[in-house]
Amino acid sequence: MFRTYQALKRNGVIGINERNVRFVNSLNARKFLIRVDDKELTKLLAKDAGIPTPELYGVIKNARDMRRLAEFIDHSDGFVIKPAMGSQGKGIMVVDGPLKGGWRLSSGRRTDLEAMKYQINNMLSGMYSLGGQPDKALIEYRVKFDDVFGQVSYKGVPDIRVIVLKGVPVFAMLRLPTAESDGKANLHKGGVGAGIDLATGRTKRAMQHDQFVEIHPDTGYPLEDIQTPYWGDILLMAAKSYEMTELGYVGVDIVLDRDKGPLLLELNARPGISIQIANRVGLRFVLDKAEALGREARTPEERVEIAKTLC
């Protein structure tokens, strides 16, 4: 299906250039990009919009804030330290809990307070930020893995990526951590992506490194026909991101917490296009349908119902 340019075109596959010119650049006003690029601001906007996110324990912007690090990380059930302006999961520390005078990372390795300060200073210097600009570090609630995806994940926390055009969810994918990705759900690190049927929330097909796969590489469990819990809530959260950001084309990343349900993890104004491979169908036809809906005002609930009919 993906062998030649003509085959790609017939199947509605879009490339990076088309994504950038037709959707990212034309639908995402530059003045609003900060709303998704700065994860602290995203949390504040989400709170106003009634969209749940992982609780923020503290923000470190300078040496004075660093003195409060021990206070911010005083959580026996773990925490996450991440750069506010980071991307692709770079620089993130996931801490499971205390371990013999130090802390245990999600990878199983031990770390201590000095190592955390070193990593935070790297974040502040801009090592992981978009464009290398000085950044801040966020300390937040560590999501507790919902066992529903336990058989198709290797450590880490799976997430659900939903592409949204003008408030209408158009494509979705379940991203699963692997041993190769070191427990992270990022596809470019070796995570698995499984396409999701918008109408039902069930996984359809899957891929790793842009190659089709039928089973998880570490657990051996089938990846197809898995029901995503809270599917209606997830679609509604994704649809509400439109009013929240005023961006016309975004990727919405949502995680499932076993106690708190779906939580908005972050937004991306330049979502990747590998989601097409996971779904084994191109984005263009669905995006065309969503654009053809015009400028008529609709509620997020109405847009979710439309989304279920697009594919």
Second form
Amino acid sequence: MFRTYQALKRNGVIGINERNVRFVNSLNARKFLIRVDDKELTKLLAKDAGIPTPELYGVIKNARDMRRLAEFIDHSDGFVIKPAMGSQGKGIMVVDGPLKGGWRLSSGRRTDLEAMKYQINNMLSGMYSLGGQPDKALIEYRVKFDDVFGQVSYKGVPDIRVIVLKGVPVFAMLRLPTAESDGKANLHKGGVGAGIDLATGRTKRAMQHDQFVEIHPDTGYPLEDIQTPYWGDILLMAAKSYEMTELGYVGVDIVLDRDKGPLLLELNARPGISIQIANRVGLRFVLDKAEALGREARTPEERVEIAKTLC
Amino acid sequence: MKINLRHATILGLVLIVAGAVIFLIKSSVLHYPLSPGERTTLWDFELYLEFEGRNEPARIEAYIPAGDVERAFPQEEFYNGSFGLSLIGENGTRNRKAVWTYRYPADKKVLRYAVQTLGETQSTPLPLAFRESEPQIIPFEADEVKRQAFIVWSGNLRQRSADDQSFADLALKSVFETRADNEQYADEVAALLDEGEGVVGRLVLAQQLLQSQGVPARIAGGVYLSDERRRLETRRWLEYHIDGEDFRFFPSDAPDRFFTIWYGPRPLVSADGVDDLDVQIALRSLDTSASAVAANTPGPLGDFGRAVGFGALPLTTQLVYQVLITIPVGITILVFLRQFIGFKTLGTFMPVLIGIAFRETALLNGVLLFTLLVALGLTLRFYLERLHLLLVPRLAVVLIFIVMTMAGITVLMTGANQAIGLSISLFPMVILTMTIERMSIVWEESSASEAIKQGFGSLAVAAITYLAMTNSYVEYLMYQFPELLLVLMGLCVLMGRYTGLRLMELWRFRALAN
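For the form predicted together with its partner chain instead of the form predicted on its own, what are the coordinates?
Next comes the full complex, and the chain you just saw is listed first.
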């Protein structure tokens, strides 16, 4: 046990305790957390910072707004309803499009307006929000994901998680949904994570359930060496999030849309640490290096250049 | 960042040290016992004086125990009636006298003095004032005949002894042995003792013998703490001190425990101007916890000990704190399990609250009840899901259902003569409701296995904290030494700065260990 501890320490693996104390608590000022916790605010700030996000169709804050639901969801190419302050993908409802007087969910099941209202009411009463405070529901554009990862995804939307330390992208990972994760890209639900080489944007080997894997468990395609399109843009978007949020340690979630390219989905002020397994390297040394190098860099572009030299 | 770390470490250590210091003072200086149920016998000593007033000025003097550095009597009581009371300290002997006076008492009068004492044993050191007195040779003074006899006798004893110690042994033996056994000095003893003088006379003689050789000696008076009686005799013995060693010589059988009241040959009580004086000494043993005795320690240190404790609160409040004070222990364990082991629980402090609820039901019943209620509640919750109720009303329905289930269990169990039904009244239904809600969300959003895992994790933590919080040593130590809260606080501060890996993260990141 002690040997394992020593080996992990030597490899720079950080645990939740260290993440919280050294990075989340000391780099992320509390007053700025609302910028990432409230996804509506995130969208507004991103727009100002020139970072593209999925288009917002409408916001429901109370029962009065609910009357406009039908109007907000009038999109034949589908939409997403999500709690503005949800975490870990809780409460998100992805609707593919209309189906015989009702709507079809991405899971294939049929739903109706009534069920949607119920789900939104749950969101409003804070069922999915941190600490259970009253929340609002966002209705936004459903991402039509790029086929580039089609062979290594099972249903759902793959996304790219970039960890950004004081504006320097330090770690990146491609998160892929599996049958087990029920189409969600969350690693703790059984999604696959593949580390991405910061310099090239190509995937390295991958992990699922904290173990290394070589191929996607459902599709069987190798996970290694897939080129992420728009890699330069993605790094720049991630780097720009620093000016936008003023948070020193964030996880930036980006999706690739077939037509619109990379879109900022959400930011996370407490990004998970499984990314270390996906990249097969501990975070500590890279974070230390980025912190030292990042001091001289002023612009997002400069910081992206630093990011490419990190590994 | 670095400064924060040092600051927190120092704060944590300061808290721990502060708590530990108070704890050590209370345990080793004030002798608060370290384990529950340590019991000692405390004696209720009572001096009861009854007499007939003669309608003339009366003065009753009684020696009462002197409190000082080595012993103290915080709970002395005087019953004076209409008499005036003055307390007089005698210089040198460290005696204390109660003097009751009244101008014209008539009829029957009663005076009373009572005190609680632990008593002394043979190994109790003699009073400091006595031990530290300079040894001095006090010559024997009497008429010429007696003086000659004394000098010859003591010279003879001296010749036959090697040192002060053997001299004292010899002297006491010769003074107290009966005439038949003591042929050698029987005549001297007889000559020096006045006719009719009892034990006190012999003790005076022995004292004089020792003092003539420069051995500090004096007569002590008191009672033996061996039996519970209403009319106790006072006893006399000799205290002397040779070469840094204390000795007590009891003319009659040596008692295990005794209680020194006064020094010198004079009687305990003397009275003027009254008739039919009846002196009663009563003893009653009180079996009491050692902590109660420690809590009576006098002086500023004793005040300090009492200040850091709950002894002054009303009994019902004390009982509440007896429970409350153990909660931080459970919380600290919870922090450890989360920060160092990596347990996942439903809600931050929920397991500790469940653990507190187990207090009412005991562990096994508590676990069964918890599992049963959560299982039933979850079933209802999944049914309600279909009705599309709003969050707060839905929570209310679950809560009402929980209360109904609890009531139902109580009724059923009482019918079956099971006591556990009655004990669930305090089961925290709000916490149960929230647990059910959280669990059902985890169930839907993650998986059933995850929800059950977290549910059992919470239950395990609840059981662990329950066992810790109800441990009789933990209860006793926390209640008796509330300063340990500072230690717990310090520990939590230190744990809050632990940035290393958790035990479960070793498993999680095992792939990266090589």
